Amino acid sequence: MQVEVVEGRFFGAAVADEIVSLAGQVEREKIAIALSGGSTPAEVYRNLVVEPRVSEMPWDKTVFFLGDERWVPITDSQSNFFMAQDTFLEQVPKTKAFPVVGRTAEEAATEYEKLIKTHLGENPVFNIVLLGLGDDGHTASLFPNSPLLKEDSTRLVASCTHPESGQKRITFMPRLIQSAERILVLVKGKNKAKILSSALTRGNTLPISILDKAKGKITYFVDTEAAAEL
């Protein structure tokens, strides 16, 4: 596990070169990427479609999944999958991105897993995961005290209900996170400071720690005011 501490104004670009990079260094054929939601991201997005970034990224080759998304039309503003659009996918067209559909949000689970598994295999492995950290350590829509934290079965993708809101998501479960490659968690802003110190203290049972089972490199990219507490 590494921690990559940028300054707040170069932090969108900082992780888009990252990805850039990542990318490119990818031999396969197919290059697949689970998108986070997000004021960070959106950051990290908007960043991608810039020179040389737009120029160097392999589009062609690259397919992009959501790691969560909440239970709304992709029209809808809460949508991540609207977000992505609106940062970046509508100026990289020849990109495949598939967003989560279904008449129930257990429907579209079933329905996004099955997906993954027609374009990366029975055994999915994800080149590049994107993750959050929540103010209270969830990552992806994995909650604290969530059942699907100690689930022990085959699912690849689940439905679960926000415990504040009660609104319906659809999440990565832990298994297909830890299987990626390489892991970018996004980290930005003072509020995150003491989740953040709390997060990387080992032995933590914060939803964020699933990561200690992940079988391939994490990377914390955390900006100067969350870093303040580490």
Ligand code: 6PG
Contents of the next structure:
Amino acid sequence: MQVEVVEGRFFGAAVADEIVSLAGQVEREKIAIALSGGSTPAEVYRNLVVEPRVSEMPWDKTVFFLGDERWVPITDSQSNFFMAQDTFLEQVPKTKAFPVVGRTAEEAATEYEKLIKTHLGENPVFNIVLLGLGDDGHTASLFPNSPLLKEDSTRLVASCTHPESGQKRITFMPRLIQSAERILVLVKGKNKAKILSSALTRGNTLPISILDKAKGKITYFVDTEAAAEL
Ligand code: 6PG
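What would the structure be for the form predicted together with the ligand, rather than the form predicted alone?
Everything in the complex follows now, all chains and molecules, and the chain you saw is the first one.
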């Protein structure tokens, strides 16, 4: 596991450079990237669609899924798909990106898993999974004490509820995250300094510790403010 510390003003460009570089190294005919939500990735996504990256990224080979989503209409500004559309997807129509849809959150999770398998096979492996880190150590929508963290099933996508807001969510299960070739954890801001220090402490039991069982390489991209307690 690697920690890249970047000055805040270069954060978006540095992560976008890494994504384009990793995508360029994928030999498969299809590149699968799982997007993170929340606010941190927005500047990364915006940096993907400026030169030279917008010309370098193999958009036509890439499929984007959401590592988690809020159970709101995709026209709602809280939607992670809405944020991805708004920050970069609208500008790269050649690429394929899949929102989470369904009549209920439970059904949407089941359908999303089927869609992922349709594109990536029965044992899907994402080339890149982008993750954030919440103040409570959650990642994707895997919250502290969530039964999903210990669930011993073959499910790859599940529905759940935000412990504070009660908002329904759809999230990748730990095993789908852990199977990725590369995992980039994006952490920015002084309010994340404490939780980042805990997350990087061996033996912690935060939800982000699911990465202890990750198969692929993990890189934490953090800005200098979030790195203050490292
Ligand atoms: C979500 C995210 C979530 C996020 C963290 C960090 O849907 O909210 O996927 O896991 O990555 O909460 O969010 P910020 O980047 O806004 O701090």
